[in-house]
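Here's a solo chain for you in structure tokens, the form predicted on its own.
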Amino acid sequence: MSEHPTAALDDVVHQRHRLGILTIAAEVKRVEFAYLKSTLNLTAGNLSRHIAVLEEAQLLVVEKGYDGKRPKTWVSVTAAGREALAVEMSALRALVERHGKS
């Protein structure tokens, strides 16, 4: 018997906001903190914590700099982050397929 698709879900990635951060970051070269904050409807503190979890897992890279005189923070997905996202999406597709048979 094969493993249930939920076994492939990663607690770090699967959390709703972290999955949102990864999917948005994977769509572009890098994404600005303020865009993530407004798009995901998170407070700065909440977003920072989720980004820190993903960064600690080496799924994201955080870059701080300036746009003119304004400080900015950008987030980029790593190769490991892309792979983790692909595994997560595959597990979700398997779950949808499994439950679409009823």
The other form holds:
Protein chains: 2
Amino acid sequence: MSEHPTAALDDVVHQRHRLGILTIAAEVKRVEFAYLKSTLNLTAGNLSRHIAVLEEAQLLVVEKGYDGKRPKTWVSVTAAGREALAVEMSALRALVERHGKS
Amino acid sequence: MSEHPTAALDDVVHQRHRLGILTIAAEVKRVEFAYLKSTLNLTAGNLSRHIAVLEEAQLLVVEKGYDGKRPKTWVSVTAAGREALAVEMSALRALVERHGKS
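Please move on to the form predicted together with a further copy of the same chain, as the form predicted on its own is already shown.
Full complex below, order starting with the chain above.
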């Protein structure tokens, strides 16, 4: 029996809100904080905390700026972030294929 | 846009080691503690802690007994556990289909 697929999961990426942040951000060049907050239905504090974990791990970059006079925060996935997400997705695919039949 | 698939993930089931325990245990009538420990490469203490979380949530049942003179511990998934795992797997399948192309 090969190694169980969950061995390839990393809590930094696998945690459900961080997985949500990464999958959404990976689809676009950059994503706005408010969009993530509403799509994932998180509080600003909770979202900030998860973004900080991903930024610390260098999987995301955070940019602050203005849209007109309104302050905005955007996040974008780094190359390392895309790679980490690909590893996670590949492990999830293996898990679903192996155990998701029932 | 429908609700993001990560909204259906529950940390009790989604945490990677607990996901490993549940997916393995769901394939058989009951699974031995030592088998889970080696397959998931966990310490006894760490495995016990995660089993306790799943037992507390009534997703697993723990049985203690003997195999000859050797004490053994088995775990089996409850009906609620199978249901919770099915919800998780369905959310993971949606996530992989939606975001796992790259």
